[in-house]
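Only one chain is shown below, in structure tokens, and it's the form predicted on its own.
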Amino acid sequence: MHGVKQAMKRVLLVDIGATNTRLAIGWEEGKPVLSGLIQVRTPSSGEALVDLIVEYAGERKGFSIVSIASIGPLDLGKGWILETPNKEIGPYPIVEALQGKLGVPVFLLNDCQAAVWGEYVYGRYRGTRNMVYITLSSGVGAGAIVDGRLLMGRKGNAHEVGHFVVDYKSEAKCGCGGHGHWEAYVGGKNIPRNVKELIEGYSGARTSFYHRLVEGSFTVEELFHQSFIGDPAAKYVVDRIVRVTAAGLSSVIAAYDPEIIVLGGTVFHKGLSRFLNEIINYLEFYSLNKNVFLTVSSYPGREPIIGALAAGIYSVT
């Protein structure tokens, strides 16, 4: 079903996100086990990130490898985090820096590639040979299993679906600087900055939340909650986000031909998941392939770190 199990017991796990970084010690006892899990704000430099990991490692013993799931883009051949659009970390040689300080092998993988590998090894639908994981979080990304193999790409970046163009006429700006990207509409950091475009064309009641939308004085979680309880302006904006998500998923289906798409990430778990049926209905309209199963991730909020464990214990090739 999956790769060759490595001769090791405990793995130091690192999940580097645009907002938060999680660290834990993990091992397998028939299922994934995490110990000492902490979450901190992601440092704003590669050096500070390495210092954080080394400090955590110094308080734990017995691990024989470090496995990192990180936001991208990456250069896996060199072990570098490159210029990440949603957080200023790279370019930075994180693998070399950590190996020099900790004296153990360091494995680096994109966070979404790790997440889909974790679903493939440990998830509810483990062993599904054609599977895509999508994170809807600070940004939008994907990891894909194609014919039972993890899709990597030239430098390990064969997954940047958040930069699919879903509206070539759009002025909505993505964190990478491009316009009309899926991530520009759905990424947690982009929704507030592009809300004026998302609400364009709205002609309904000017509710108190409508004015907060126009002013940009809202959280993404509030937006989904207000839509769920019936605020018409929030419903209009969320419907556009839902439609864009369905359009992006349609492109994912066309690109990877999966049996299953697994959805995760903070934007999804904290709001968009309430509208899963609406996403499925729009997907029927947009997609050529009508037989793809959409499901919620097996480890909500822990997808990349569980994937880092799977990558640390089982080879991905």
Given for the second form:
Number of protein chains: 2
Amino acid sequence: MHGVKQAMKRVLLVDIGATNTRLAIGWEEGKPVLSGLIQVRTPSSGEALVDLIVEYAGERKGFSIVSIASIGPLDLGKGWILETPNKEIGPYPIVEALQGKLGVPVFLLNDCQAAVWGEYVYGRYRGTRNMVYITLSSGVGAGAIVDGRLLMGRKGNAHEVGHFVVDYKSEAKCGCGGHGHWEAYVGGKNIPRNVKELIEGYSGARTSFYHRLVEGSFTVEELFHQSFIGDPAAKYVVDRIVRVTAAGLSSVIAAYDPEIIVLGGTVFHKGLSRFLNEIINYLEFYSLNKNVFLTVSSYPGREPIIGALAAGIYSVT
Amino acid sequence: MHGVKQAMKRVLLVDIGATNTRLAIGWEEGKPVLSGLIQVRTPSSGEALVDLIVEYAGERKGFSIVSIASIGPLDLGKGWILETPNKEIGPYPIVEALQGKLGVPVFLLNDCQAAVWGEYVYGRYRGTRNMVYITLSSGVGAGAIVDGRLLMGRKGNAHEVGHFVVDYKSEAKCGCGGHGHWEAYVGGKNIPRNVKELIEGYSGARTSFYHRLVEGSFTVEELFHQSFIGDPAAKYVVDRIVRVTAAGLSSVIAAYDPEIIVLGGTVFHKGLSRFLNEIINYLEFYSLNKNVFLTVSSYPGREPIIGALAAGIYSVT
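What does the same protein look like in the form predicted together with a further copy of the same chain, given that the last one was the form predicted on its own?
Starting with the chain above, the whole complex follows.
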């Protein structure tokens, strides 16, 4: 089913997100175990990030490798975090910097590739040979197992599905500079920024939440909650987000032909998950292949760090 | 660079397209050689297709295998052509039917997967480990080499990029039943069908070609030619087709992270190729990764059949 198992070991785990970074020590005891999990704001430079990890490492002993799941884009060949659209960490040679300071091997993977590897090794549907993990979070990304192999791409970026164009006529700008991308509408930071385009054509009641929407003064949780309890403006916007998500997922299906798509990420867990049925219904409208199983991730909120553990224990194939 | 080379041999080659089917005998003499190439209308049933191939085979001797490049979707595990959106061949067990009648091994590949394999084995940029071939033809499809491996997917359909959603608000219907797909606008048979949506918003001169456009009474060659010589309505529509194509290619780049994208197919060779520079310019607008080399196929008009030869001589990795 998967790669060669390394000798039993403890792994220093790092999950670098656009907003938060998590650290833990992990190992396997029949199932994945995490210890000493902490979460802090992601530092705003590569140097500060390394300082954080080294400080955490100094307080813990007995780990023999470091496994990092990071926002992309990355250059895995060189071990660099490149210019990340949502955060100012890269370009930075994280692998070399950490190996120099800690003196142990350091593995680097894209966070979504880590997450799908975690699902493949430990998840509810482990061993499924064609499986995609989608994060709907600050950004939108994917990790894909195709024919039982983790898809890497030229530099380890064969997963940037958030930059699929879902509306070629759109001027909505993505963090990466491109236009009309899935992530431009559904990325956590982009929802308030591009909500004007999402509410275009709305002619219903001007509720109090409608005014907060057009001003962009709302949280993603509030938006999904207001939609769930029936605010018509919120319903209109969430319907658009659901449609964009179904359109993006249709392109994912066309790209990778998966048996299962696993959904995770903060935007999903904070509210979009309530609309999973609507997403599935819209897939009928958009997708060529209706025969795909959509489900929620096995480790909600811990997808990348469980994936980092899977990559630390089992070599990626 | 590629798979194990089979013993020197002659291969009966079949390229099943939505419109035309080609047959040839092929072998390798330092480079790929085709002999006895014929082209006929694609038969309208699986049985008629097998009759055609068996008749052709009866007139030629000395081939030891059959290699087929076919429109999809396919089920490669079973050797079936499934329900093809653009033609009524499937579902049909072509591999079993042909093996029974000819008594030699029969290989089946999707036409675009064959084409990219042909580029990988024989093309101008052979050996490039991350390479995508795109056909812009009756349909739009891709074959992808990722990390030096031909991407297959669950049943051999990890290539249906024509069904990427490029406009989630669109009602334009694709042959597959989905909406807003790249192929719904750019597939050769869909251009006249969905031209009303492509010309939406045009407010220029009502030229004589404008009236033919809205009536849908034009060929794809005429459309590209009229645009090339300056008809404003044709220019407007071709600009939309170019934008849709650039949007689709941006999603391809996000999905597979290729170094090179090779373009082919009849719609491309019949006129869209004249606008390659415009496509590249629009990629700047849409794409996250600007660092991709766009080029034309090495065997224009013969991409799938050269690919079938490559698959017959070199086992696919």
